[in-house]
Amino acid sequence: MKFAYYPGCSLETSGKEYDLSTRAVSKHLGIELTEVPDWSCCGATAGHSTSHLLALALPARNLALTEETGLDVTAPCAACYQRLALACHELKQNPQLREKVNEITGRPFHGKIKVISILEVISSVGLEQIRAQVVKPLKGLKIAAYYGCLLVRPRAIQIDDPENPQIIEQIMQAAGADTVDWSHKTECCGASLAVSNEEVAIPMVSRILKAAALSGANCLVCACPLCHFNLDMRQLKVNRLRGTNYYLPVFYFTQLLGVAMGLNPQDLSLHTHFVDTGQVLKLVG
């Protein structure tokens, strides 16, 4: 399988982990990705709150770049591939409305691509094929997968059920590892509204740890660099505002995979977390 790989801005910063597993594990189950040429900013989170045409403008550029490889294009960031599936979406379905926007941008987009995420990417891969792959079974890990809500809304572009996804828990199943029922799911974190207003957000990131917590949970497993950020920068800052005690490693789910297929620790960054991720992976051995 080949497909064009936008990373976005957060890939290249705060949310190398996940560029690095991403990578790699994709090498290993033989995913091939090629990294969009000349790639720039999608506008996430901040474009569509200014202008409905920036919003678009700002994906569609990309995704004009990717015809051109011949490649659907896959982008593990949620931001990141709701914004650029959303474009697409919109500009298939409007003509006119695309041609205004390639007058924008000066790189025409016909449409003839497919955004993907690589939740779906790597479970195309097929549950037993990621099996035979694990030779380090996450025995002992009880995962509370973490969506957010950009995978999952709006309609057009949901990548599984909006209520009750699960294909976080089958990947994480088939590679050995527990996982539990728990009520926060797919709850926002406050995504980048943290940056500007941690009034509002503390609370939220609060609620989903302590949802976390109380299924029995000892992990929080992710795909998104926004909700990482939240879930386990801002961990320590809910327990010293909130009075709470909450020590949850948060994976994406591309580490974790990793770990069970054996991959060098240092390719996946599983060192570079602010909870700490050590003891928790004591536990698989």
Contents of the next structure:
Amino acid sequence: MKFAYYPGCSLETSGKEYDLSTRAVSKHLGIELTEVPDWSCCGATAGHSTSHLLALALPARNLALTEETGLDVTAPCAACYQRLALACHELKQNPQLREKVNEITGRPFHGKIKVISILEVISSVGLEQIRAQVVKPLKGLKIAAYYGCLLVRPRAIQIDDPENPQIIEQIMQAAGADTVDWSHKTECCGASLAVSNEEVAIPMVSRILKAAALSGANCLVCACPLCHFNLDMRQLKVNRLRGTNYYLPVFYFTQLLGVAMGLNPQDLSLHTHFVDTGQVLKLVG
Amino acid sequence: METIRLNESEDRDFIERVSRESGQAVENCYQCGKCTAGCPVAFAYDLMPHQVMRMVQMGLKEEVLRCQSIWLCASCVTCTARCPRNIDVAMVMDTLRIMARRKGMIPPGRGRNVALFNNNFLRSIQKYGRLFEFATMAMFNLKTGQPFREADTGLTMLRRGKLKLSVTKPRGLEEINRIFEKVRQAEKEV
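Next up, the form predicted in complex with its partner chain, please; the one we just looked at was the form predicted on its own.
Next comes the full complex, and the chain you just saw is listed first.
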């Protein structure tokens, strides 16, 4: 299996755990990832909040660069995935708009490739195949799978049900973990407001942590660098500001998959989180 | 909320513009309130999402474009996913934000920093091709008069190799710059 790989800006910095673990796990599963040559930012929330045309043109440049490689593209970051997939969808649907955007980017995109989330790429290997690679089942872990918004909404690009998705649970169960049923798996964590209005984001993070704790989970698993940073870094803040005592390490699903497959912990960057992961990982042994 | 005189304030052109730019049949909203019930940021809004929809239907342009909610909307798209009338409410919010910005309106209250953050973010992309996280945050802190905001977080990130003090620039920087220029040009012609 071969895919073009669009890391996105966060995976070079605040979300480096996701980049490292995605590359390590993919390699182990025989998925070949080739970085999109000369990729640039997808525009994220700032882009679509400012101009519809800009929100198409910034991803379109990357789609065109990918198309030159002849591969479908995968983006681990949920925000990048949503922006690339939505632009791809809209440009395929509307040839007139595509022409207009191509004129702006100066790089023709013909609508011949697909944008696929890394969750779909990894689950396409097959749950049986994943199970066969597990050398260290994730016993002791009770996972609250957290999807957030960008992977399951809007409908045109959703990878699973927008209210009760299951794809992370399936992969984590294949790796030997228990998963919990809980209420807040697709509730927004407010990451896009966290810098500009932290006092609005804090209650949003707090509600998610509360729901996860009530469900009996001992960790959270996500597939988005923005959710990760918000739930990991702000968990300590929530505790400080609201007098709570949450201890819920936040993992990328690729990190735990790597643990289950016996990969080197250094390659999974398990030691760079804000909420220490050591105690929970001891349960796995 | 102040009294609104409908006979004086209905703006047909505004209703038509929002419908066209968002691609949504705003008249289809029957005020069930599902968007508001599911909105995770409603607790911080001045106008609830269903009120925004109703005010768009009534052509209350100034009132809608002057609210904080259009800026605080986190674009989580829950409203859209649950709308029984198939209206992309999140797209309407996006459209209103874009219109307010185009009109040069200064976002009120908490909206101000959202707009500031977005502008800084896009400036980074235009300048470097990718988001330079460190510089964007530092600039945001300076412009909001809180130079040491998140300084301890930044230090922890630096120690753990999660903060880069430089950015990898794509070779196609001129291309990206041209995209911004051409979008600006194309939007002036509308």
